[in-house]
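One chain comes next, on its own, written out as structure tokens in the form predicted on its own.
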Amino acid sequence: MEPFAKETREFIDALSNTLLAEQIFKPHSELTTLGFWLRASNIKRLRQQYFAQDNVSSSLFLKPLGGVLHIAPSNVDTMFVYSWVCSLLVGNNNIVRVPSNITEAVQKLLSLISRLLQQPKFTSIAQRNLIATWTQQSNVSATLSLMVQARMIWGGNETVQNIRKMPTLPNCRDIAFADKFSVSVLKLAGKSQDEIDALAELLWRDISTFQQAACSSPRVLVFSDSPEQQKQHLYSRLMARANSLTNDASTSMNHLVARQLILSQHQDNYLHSDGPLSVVKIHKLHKDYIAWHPAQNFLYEYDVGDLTELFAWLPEQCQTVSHFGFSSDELQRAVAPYLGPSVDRLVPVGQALIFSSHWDGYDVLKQLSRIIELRV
């Protein structure tokens, strides 16, 4: 099928409209976010970017790769749709493996997709796409790896390494998404309580969605030019949101274990707060801190003099830097000298989990396409 074919766009539009309209999906904010990303205006924007004359001259043609195998992650249960839709849009046939621990939200989503694909006008899409689950111990992934032209491998380092051990066709592309973590940089000087209250709501959205398990959820709050009084006000608002949740015993135990590990082995850190929201102030970011991070509303606090200090310090595994309180000039001056292996995206606080077709340094739509050159 041609990239951005009318039938594909109509299917995605129907999926978006139903997610945003039907009451059954309202309790699941991740499905509302997905429906918003799938809306027609966003797909139109992606189409314009994909075919932009700056990127594709009249002698270059964009075509589908063929078959794509998607290995979806378990920490962000709707990610399989973003991966699938990107490939579907550029015309590929797809096999999507979803994790076996299907949540209520994903069950509703799969039922909706199945219902839409049963409509006669979407028959050709149904015939070229399969969403299924199978155990990692089976040979299904290995068998399919020998049949496809690309593999979208989500799930972190271990999954990437395991899938890459499976032989592929010589021309198969692996688009791999390894372990990453993210930070928020905040400048609170001169901000009113109302502004910090609004910041807390946006920050809480980035932290709490998917229980902080997504790579783009901030695990470190980095403060620059932020008086202690305003930091404490921010924490009080975050704590109020955390206290509204049911804090189960396993979460408390996971926080306790992480805190004790850090405090026992790195004495220059101290506990800043605890409870349903744990905050540990650190004076450096040891690689163990990322490995020990238990998610579920657990934060590191780190202070820097200015932004250049932060970007010189960020390790390679940093994916998203969400920001608040800085001007565009401040951000560009700080980032430009350090663009390289770390930091894939900078976005305002509150937008950390909004999916983009530019992810982990990939232009995903182009990675899933063949670019054919014609010279005469």
Contents of the next structure:
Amino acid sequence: MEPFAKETREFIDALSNTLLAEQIFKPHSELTTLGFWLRASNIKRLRQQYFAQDNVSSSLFLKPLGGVLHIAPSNVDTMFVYSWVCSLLVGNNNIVRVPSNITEAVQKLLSLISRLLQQPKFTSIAQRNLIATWTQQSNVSATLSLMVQARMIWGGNETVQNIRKMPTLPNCRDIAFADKFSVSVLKLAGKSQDEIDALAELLWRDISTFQQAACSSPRVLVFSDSPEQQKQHLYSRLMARANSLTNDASTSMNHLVARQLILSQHQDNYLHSDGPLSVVKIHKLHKDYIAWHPAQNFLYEYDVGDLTELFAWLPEQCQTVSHFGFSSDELQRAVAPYLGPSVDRLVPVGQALIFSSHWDGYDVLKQLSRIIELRV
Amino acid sequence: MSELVPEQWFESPPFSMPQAEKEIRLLNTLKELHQYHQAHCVEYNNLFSQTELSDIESLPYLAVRLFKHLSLSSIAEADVFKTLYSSGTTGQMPAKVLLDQETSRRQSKVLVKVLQDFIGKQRMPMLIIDHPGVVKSRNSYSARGAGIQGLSLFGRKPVFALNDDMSLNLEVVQNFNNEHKNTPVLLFGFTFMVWKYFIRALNAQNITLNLSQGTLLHSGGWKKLEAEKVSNSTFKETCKDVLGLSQVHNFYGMAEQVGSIFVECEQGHLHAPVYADVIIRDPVSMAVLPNNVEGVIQVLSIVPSSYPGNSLLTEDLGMILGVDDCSCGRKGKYFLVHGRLPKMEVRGCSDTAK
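Could the form predicted in complex with its partner chain be given as well, to go with the form predicted on its own?
Then the entire complex follows, led off by the chain already shown.
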């Protein structure tokens, strides 16, 4: 099928409209976010971006790769749709493995997809796409690996290594997503209480969605030029949101373990709060601290002079930097010369979890296409 | 060092001191140890700077999982006498603890004192329900190896019931049975191995033993047996049917707190000896819970001084049943262990394996 074929766009549009319109999807904010991402205007933007040609001396033609195997992660349970839709848009045939322990939201989503695919106008999509689950212990992934032109491998280092061990056709591409973590950079000087209240809401959305287990959920709040009083106000708002939750026994234990691990490492590390939201101030962002982070509403606080100082030491696995309070100029200046092998995207606070077709340093749509050059 | 844990601790019998008196003694020694670790273990000092300790409940506790990530030590590297590794479930990081000679010596003393109270002073012929390979390395021990090493002190001429591939060594077992039938013997092994590789293996071959004067000590947790729906009472009944013995004592303990060992009495209750104690806490608020309410188990012990393991918060659930009044006559707290804290799915980015 051709990239951005009419039938594909119509299917995605139908999916988007139903997700945004029907009441049963309303309780699941991740489905609303998905529906919003799939809406026609966003797909149109992706299409323009995809076909934009900047090389005048040659023509580029974009073609599908063929068959793509998607291994979806289970921590962000709607991720399989983003992965699938990107590949579907550029015209590939797809087999998507979803985790077996699916949530209620995913069940609803799957039944919607299957309902749409039963419509006669989407028959050719139904024939070329399969969403299924199988145990990782079976040889299904291995068998399929020998049949596809690309594998989208989500789920972190261990999954990537395991799937990579399975042989593929010689021309198969692996688009692999390794373990990542994310931070928020905040500059609170001069901000009013109302502005900080609004910030807290956005930040809370990024932290609490997917129990802070997504790679792009912020785990560290990095403060630059932020008076203590304003920080405290921000924390009090975040805690007010967190206090509506009660931790279960094992989450409390995971928090306790992480707090003790961090506090034991340096006398300057100290505890701000240990309720449903744990906040630990750290003197440096050590790799171990990232590894010990237990998710589920646990924050590290770190202070820096300015952004360049932050980017100089950010560990390699940093994916998303969500920002608040910095001018475009400050951001540009910090990114251009100082960014090393870390940081794949910088977005405003509140948008950390919104999927982009530029992810983990890939242009996913292009990665899933064959690019043919014609020079005359 | 000898003032840190006074020798008189090991002179008194392990189960005759009433709780109130025991707590005063425990607090004195645990305070000394707390200060000692503050001065000798940087991580401990970073974590627990408090100096005011009014009662044993106010002692700070380390989460037991810390030993999987950190190498916590209160001694110079040159004084490390033994490194102990917990067995750890497959795929998990093992916990690590460092022992010096003092701690190791205290561990053996406490083990002797406590176990003698249950099995007497006489050294009995011993059958170890494991394979000989488990104790071969000398300086680094798995918890299994260390447990066997420790318990071997109580046996005479210990022999191993299993081959290296965990199959039954029938010749050894039958010789042991023939030589010692109807005389006192000691059997020791890890609960699950005793069940799977010994009792069930004997059963499969229709062999019954006649060790009517024998005592079986076993430890290591019930998790795997619960999965097979084997309760403590089924376990005991099957021991009687297959091995012919009726003295079966489970005990609770962990590699991370060497020396604290809680043995099940004739009533089926686990007992805290004078050198150790248990406190039950609410798993969320960490408040101390009253008797007969389930919570996470905190264990206290005077044994470790080479590493800060005197007060640990386990990930096991249990409840205190009573204090000083168990009908077996032993003083102090008695309790039950109900299993592990339910494992929250750690939903990191690396979990498509489900």
